[in-house]
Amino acid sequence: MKDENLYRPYAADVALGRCSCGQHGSQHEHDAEAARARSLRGEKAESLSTDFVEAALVRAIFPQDATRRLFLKAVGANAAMAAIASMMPISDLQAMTLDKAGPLEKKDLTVGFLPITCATPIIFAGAADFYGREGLNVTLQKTAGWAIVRDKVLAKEFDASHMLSPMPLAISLGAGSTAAPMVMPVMENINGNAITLHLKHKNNRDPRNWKGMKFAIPFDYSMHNFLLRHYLAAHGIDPDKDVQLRVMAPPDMVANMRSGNIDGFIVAEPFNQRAVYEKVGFIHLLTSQIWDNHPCCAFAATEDFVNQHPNTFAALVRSIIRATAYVNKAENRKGVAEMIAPANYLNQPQTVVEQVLVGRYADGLGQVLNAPDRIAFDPFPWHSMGVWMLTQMKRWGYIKGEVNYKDIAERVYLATDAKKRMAELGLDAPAQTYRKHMILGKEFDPAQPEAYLKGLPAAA
């Protein structure tokens, strides 16, 4: 027989009648009564931090959850915070923690974001007002175009703002734009591309075959353009001689497909799945089948915004990281989805960003295919991700002469930011930075970056 009473007769912690502080109805009014407390105190900034210290110290001292249980049942909860805090200055530790953080420099921020499913964490911290918990009151403010993402940060008309990957370091390089510091604490999406080609060349499979083809690309400092450069290299087609890549805004691009200006294009999701959805074209491959767990998009700011508004900056990244944390958990996709999808964020049907989150979709030759990572979220932002840009930019003509790979990813790849950024949350880091990675059967190993580069084909 299972205890499924309301009212709880079988367990030993409850009076009968009444809940076990005497001060409710029932059991399950004193539980409902203390949920509710604790979400009001997930909505303050500084009761996050004070309570985070707190269980840091109690999963300290006991490693293993089943020992903590066994002791808070044998000498009561209050009995084990009295004899916890007399061998630990818990309260003193909570004040060293909220003086160290100090008060928000800027509260009123404007964070750019282009309606792409990149972008969810950055919308869902917004729509779930993660912001708002760590005490901002942040304004999404939708964008067309990544020229225009750069030019607003750096005119300060954005305060931060979600980039493709490679746009930090570009411009900390001033390759493209003027040069101006930035860093990058977090990555926010892994995946989440696709190479989509007009219904025409359904039987037009072979990249060797397409010379003359037209593509769009949503940036030249993108892992768009790096991805296919690298995947029409490796078929024998010269990116820059056997084939037009166009720079195009991603919400224009099914649009130019279907009135043929275009014969396929590169970019983030929905819009390959939106032109399946629109019958123009068929998903040739996801980008995880040239690179698995591939970088994509990241949140990025000025240095100058970092150095004048720490704590600020800091709320910002925990935010995010809070919101990337929630939106990779599969059985959260659904939701999220429907909440992202509406013409204020993403101005998608609904079921176009389910397919592209859940990663159960139509891929346009009337196949329905399973891919759950289709698109994942890990804001660890790895510097051999970084060196592996940097060869891309040289290798194809963006950047010239010597380039010290390992200082510029690690001067705006905030890893150890985002590592401190994640313990604060209770979230596990890599323990390390760089790591080798597999792109299309051949590995990278970023401590020879030069090596790497010159076993490449149609190098510029």
Second form
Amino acid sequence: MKDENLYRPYAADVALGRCSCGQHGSQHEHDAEAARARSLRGEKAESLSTDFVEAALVRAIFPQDATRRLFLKAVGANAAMAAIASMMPISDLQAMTLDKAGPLEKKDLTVGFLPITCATPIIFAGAADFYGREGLNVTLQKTAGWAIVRDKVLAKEFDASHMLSPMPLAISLGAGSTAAPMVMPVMENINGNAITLHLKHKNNRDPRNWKGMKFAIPFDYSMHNFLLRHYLAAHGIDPDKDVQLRVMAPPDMVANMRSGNIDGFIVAEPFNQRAVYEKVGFIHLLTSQIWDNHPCCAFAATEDFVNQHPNTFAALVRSIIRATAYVNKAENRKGVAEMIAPANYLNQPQTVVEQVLVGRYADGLGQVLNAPDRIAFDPFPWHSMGVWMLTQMKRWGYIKGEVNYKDIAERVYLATDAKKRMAELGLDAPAQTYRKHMILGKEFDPAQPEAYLKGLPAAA
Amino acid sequence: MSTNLSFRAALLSVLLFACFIGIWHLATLPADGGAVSAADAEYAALMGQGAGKAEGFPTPAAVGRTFVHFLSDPFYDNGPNDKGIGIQIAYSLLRVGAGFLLATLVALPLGFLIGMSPLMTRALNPFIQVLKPISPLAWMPLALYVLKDSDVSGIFVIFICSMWPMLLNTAFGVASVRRDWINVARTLEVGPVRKAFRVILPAAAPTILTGMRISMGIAWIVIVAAEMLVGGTGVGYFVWNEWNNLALPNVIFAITMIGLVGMLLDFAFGVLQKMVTYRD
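The form predicted together with its partner chain is what I want next, because the block you gave corresponds to the form predicted alone; please supply it.
After this comes the whole thing, all chains and molecules, with the earlier chain placed first.
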């Protein structure tokens, strides 16, 4: 338990210029092997739990880390271990926490999703039974709209659900909803949306001329709404006065475009591609051209659910991260498209889904374009993304008054938790949870949200 | 004479149907396909050409194929979001049945009370008049919030929409039982319970059943809309799911099935109504 312990409570000194155990050629080799052993222990829930208990106990005995180090130096790690073990029932405690932390609190779960490609990891984890590997029995429930998703999550009919990434922030703040603390452990997709215009606008590509046009958006609290508003405002169009924005379900968007009721829409795939397939519209731009690698949809649950079912929640998040990593690989995309296109999931023609996931697509104006990054899947919930969304909610008047950007983003977006789960699966997670983003050629610095907001046109 | 009439009526029905299909067929004849520009083959393939993709409004033949496809296996179950039409209709009927039964349990006794007491009629009338014209679906958001369960909310919406025709018809039927019969019952010193069940109920039964028949018609209309809204299961969800795929033949199929089931329900209540009708 000495060096392989993930928390290394007995390591008094390691960097002495030579290997501290004497079995390795150098301290570097020693460290590398110990790190391997540690990460192996970290992957297994059992050893992780026993190590954690041991570390916590040692920390409780020596609240001051300096004292602990002095003590270990004075008596040696082995003597210290024996001394503590003789006084404290470490193994009993470890067994107790294993009992408590081990089993899943709830195995039969209902998870909601909307039939769009953003939900690919959630759907694929079901289709390929990644949930089953974690011992979960998940029923995936297709849902008709975002408002219903919100209501069903709050009513606890869904244990967790696919959501638009601004929704957990908005619900936690009580914007457009009854306030309920939500958490968002992982993102689903980045990019994966587009602005589609009616074919009659094929020579009207400059947004400065879009005054008086009607656009459909999927939901108020969506990246789609924020990105379209941002894009319009950057081109001198006031999204509240110069154009009409209407909330609409995706298939209604395609139908309304056919009948000419709307001039364009911004929505998740595959409905942009579907409008092309139906010969009613063309893809004006992919949203990656507004903000490359922008967040879109997410996976979220209420804070209550997480507090009551920590192990189940961890298992659920692990299955989704595993699925996210799988579906993000370019070589898997074709097979994934085939798997999620049928009626039980997206219920779309396979070629439409494939054009989105593979990124080689018809643009509706007679050209075949290549955009391998048209949609990508990355679970890490950047706090800086949450801060940007909050600036936009404030900008367009969805939330009022002082906003504590960082606090809210950090409470809802569980980046630390995501790091832990990603590490459990041997995936690399970023060290930071904030970074700067380039959005429409302007840098967004999450440390200066108010300054960024002041620099934007049409700020409320 | 009467058989002759019904034979001619049936003939006319068939003829009208044939005309309808014929016009539909002519109206949806595919436009000349040769006009497609010589765009490159990959683009055409990505647009779904040559992959059996139907353009424009579906033809009767395409819809016919859809009917055969769905009806040949009405009870398949490919997971929670893809079930056969038979299973979906069963879910809808179950919800309608539950809501309707609850409404009956409330509306009939309450209707009796209102019908027999002029005081209660006047006291409850304003409430009924306000609640009656509310579109049942308008209750949905409120129901979802309070009941916290979409299934129960669906049943509640059916309950509330089946309630009023039954309640009003029961009250009206009870109130307009012939005075002579009540007086005879009084002369014979019949107890109130016995009077209610042996005199008033049979006398008011045809009116009550008319109310129930109207309620059932409304309930069947409302369940489709409610299920489209909340999703999950049921024939309304089926319509929504096919609409999500913009698959019009499937939507037409579902609409027809909804109509047929509605007709059968109405027919069943028609038979019941005949059974309780009496001649003065």
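Residue numbers count along the first chain shown, from 1. Throughout, rigid core stands for the largest set of C-alpha atoms superposing within 1.5 Å between the two forms. Computed from a predicted model, the values in this text were never measured in an experiment.
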**Request:** Superpose the two forms on their rigid core, then report whether the C-alpha of A423 is displaced by 2 angstroms or more between these two forms.
**Result:** no
